[in-house]
Amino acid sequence: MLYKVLLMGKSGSGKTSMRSIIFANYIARDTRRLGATIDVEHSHVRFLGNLVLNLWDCGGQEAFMENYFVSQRDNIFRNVEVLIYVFDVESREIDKDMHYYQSCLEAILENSPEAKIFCLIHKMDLIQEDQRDLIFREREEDLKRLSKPLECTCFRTSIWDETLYRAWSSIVYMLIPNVKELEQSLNHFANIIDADEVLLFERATFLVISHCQRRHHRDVHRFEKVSNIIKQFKLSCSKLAAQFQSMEVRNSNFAAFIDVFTSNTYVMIMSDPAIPSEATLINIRNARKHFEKLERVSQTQSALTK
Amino acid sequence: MLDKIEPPRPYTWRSSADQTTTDSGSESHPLMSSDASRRSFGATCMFPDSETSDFEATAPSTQAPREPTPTPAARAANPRQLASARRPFSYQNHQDQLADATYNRFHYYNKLRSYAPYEDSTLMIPDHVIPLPVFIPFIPGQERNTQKQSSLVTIFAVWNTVMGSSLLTMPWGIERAGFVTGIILMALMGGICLYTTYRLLEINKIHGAGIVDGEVADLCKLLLGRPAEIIAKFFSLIVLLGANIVYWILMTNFLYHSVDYIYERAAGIPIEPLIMNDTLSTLVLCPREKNNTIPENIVESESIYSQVWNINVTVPVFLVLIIGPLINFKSATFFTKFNSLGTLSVLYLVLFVLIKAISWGINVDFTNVSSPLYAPSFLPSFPALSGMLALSFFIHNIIISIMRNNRNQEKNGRDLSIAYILVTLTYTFIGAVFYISFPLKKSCISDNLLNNFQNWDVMTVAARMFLFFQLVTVFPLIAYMLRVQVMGILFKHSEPGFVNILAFNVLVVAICVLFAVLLPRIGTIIRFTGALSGLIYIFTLPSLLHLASLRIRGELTIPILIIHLIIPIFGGGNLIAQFFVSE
């Protein structure tokens, strides 16, 4: 059973860029679309096992698109696990935006009342730094108010700072049913193998699901950077019709291992270079079984609750 | 997990931005507003390689990098091997961390844009996101001197460019004019050329500021109208064509003699015995009188070799085999690498003349008319020299471009004068010294001074071979310039096909070969080309441009008008006189 993650918002609010960055898709030639994105047919991107991303333009000017949207409404909003609504912070038609947002919420309420709602106030880099918090708080208040009785979580994002990555990581974090258990297991795992840090990445997007840090590290942006680098590498690999599976990086100061973990995750282990690779690889192999079991349990759990 | 991630700190690079002149109080606006600046971030992305940051060791190329960067960890196999032994991720400040994160994103997003059309600005880094250290401060009012040349380099460039084919012809020119007249004419022509060149630069300074890569033709169009522009372009072509023809003849000459020398050496033919009793004449020839002095015991051998390898008929055609392929390249930039050979050849010739002069001593008699060494002070054939000098001092069609790169534009006049003085001195040295020390009758001096030497004279052999090679690298350049200009006129908006290029090259080579076969006298060609293009470029156009400029500015006075109309008349006289010169 596939569940949808709806990525919605006004045309031009930055959804395609967001999707391209998070899911490492090339920007296609036809970004200047004349009509709204009908992305359902093209989204083969699955993440977190059973989730599929659908992109929809909301509030387009074309009557044709409006009609399609309205007539297909129920179809679109059925089986939705997550609604991510993108607001362009620079939009001049705030009321109209809110209006479209509300109509989406109505549809959600009718068709997928259990769906989690996230609102992204996007393109925040265009706002002057000292005003960002203020503007965000204002919008957040309005949105929370408007969304009642549904609950929405708001993030402020920009593709040019770490906020986008963090917002999406938070979203993914909230979607994992037994995430606390996962974190505990990860902690345990890190202690056993004596790693400096262990990260758990979502497989398709390399968003950090969880991490256990046993040694302090100064670079706060390291998750996003690693994620970007690996996604670039995956793009290069795909040009050769090869698939990235694992990587080991060593120097005299550290050893890093990136490997497939479970069907939905990748693991990255930073350890002391003195520890031989084989030891760590064996540990990963053994841990895999345990975490896969965890994942299967959580999947059946979430299936049962639906 | 949310608790473990530290809250985002406010961007602190903004605070250093407050120290610049950008006004920070108002709404955020990009530091640079043009679209071009967006592209240039990819082009000029040179993240400062400070001790604190750990960026790519190799500077990114002009295109945004397409390949993934290896993680700094992977690249630095051993930090001790790095020159400064930087530890990865050792940022000293928050600002560098942010800059590095921005660079990482920029890199990744650029890869995502690989297949997007160029105009698409999706995921292109906006100006306000670019970290401050990347910017080069632009202080308005101060020109960026990144690509300018110092005065010394400019002077040298002018000297090098002016020095041309007429170096070998200079002694002949002085002979044709008479010694004293020759020197005076040299100074006079040098002075006029300097003046008119300077005028061109001044006019360009006043009127040519808006024209990108402007030259004389553009100034003509601006001040004198379209017909003047066409004339300017046409006569620029004449110069190039004339130079090509002269080079072809010279190359024929050098090739012939070089191969002759090698053949004679290989075939064991003995050195030609004395033609005259005078020992000096074993070293020096008088080509003019060669036909009258063949002694009986030298038989003109009608060998197959001399039938096949004939300077007047076959060698010009054989030259096509060598030069032909070279001129068909799409771009001649390869040949610019040999620019330095030109300077070397000038220096070698100066040395050559000096050595020969020292070995001959002074052989000139200004008073005794009956002496074989009589050197007249004045000859009615002096226009030969003035015509020739018009080409020798010619630089008017590219001087603006050369001087544009001068770092101190105010010193243009000074630098130009120095360059012209050096040119005049060089020419005078070669011409006068050779003339004074030449041991035979002065009228024997050939229009290619190397022709005055025996085939087996080592320095001459070396000179011919070296000069041949040098000309082989210069000819394609000149032919290319000629081709580009003609094609630019004929095919204004389209790329000329290979067939057109080939046809054009065939035409040019045919003209060169014809001249080499029928009229291989470089003295004649140089003086006619010089007088013709000199009339336009040296005398007429600069004067007219100056008058037009003055008129626009309302500063035209009658005396200036008269002077600047006399100059073209002088040029016209120069041209007409060429037809009455006896050689």
Second form
Amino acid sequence: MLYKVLLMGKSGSGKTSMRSIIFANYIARDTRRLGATIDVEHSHVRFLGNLVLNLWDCGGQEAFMENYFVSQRDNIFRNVEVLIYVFDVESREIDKDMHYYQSCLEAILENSPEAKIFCLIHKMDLIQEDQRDLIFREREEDLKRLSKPLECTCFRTSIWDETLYRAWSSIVYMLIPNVKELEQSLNHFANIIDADEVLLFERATFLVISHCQRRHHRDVHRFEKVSNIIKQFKLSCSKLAAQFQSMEVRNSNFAAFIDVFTSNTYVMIMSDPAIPSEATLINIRNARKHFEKLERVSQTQSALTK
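Alongside the form predicted together with its partner chain that was just displayed, please also present the structure of the form predicted on its own.
Since only the chain itself is given, any partners or molecules it might have are not part of what comes next.
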């Protein structure tokens, strides 16, 4: 299944950096050497085996932006599944940013009215911490008002923390064809093994694609933090010519297991430390067949709908 995803925003807003971190295994500090995108960069990103994102990273220089809305309008904005518009939170040209965003929306409404719209308020790390909530809420209100009659979902993001993973996990989640069935199976699995929490990560990006929570946890950002930490650890392993396979962390409060699950996913299980490691590992092994079957069914359904 192929989905066209537009990544747009003013030059220097951070589009290519975030794309490189999520899909090309860059770490944040390495994105400083990336140059500006010239015109449109096309890439096909395979996700969960059968889901392919046809990613159009559109350069944000003024000459390119004007061209997108005139001579390339139909080509750029036709058959779009998702528009991701990135705003530099410290931009000194907010009115111009909003003008270009509205031009995008007009072209989307004309060519792809069913597209999902996401706005990322980016580089939030540059804002004083006690001002971030207020500034984000103000920008979110403005964008939701400007987007009507279309609906937009807003996220605050930074390449230096877990917020980037939260935003992209939420975006990709909307595109997974059998996500409800996947969640039901994950809930059933968590109940059978009496887990506090079970998470599914996409294998290449380590974005969270599904989860089941059976015990309250205070940290609402824990999924994205785990994504960020484990992906960095995987990259460190690869630099040493080693391959990340699994991990177990155990103390007096919890036991956590991360292991390869299917050909396209990792699973993370949080449970009572009184449950023996061997029991959890056997349960993971026994559940693999069911979740691999779900993936095969999803791939077959995707092929039939093409």
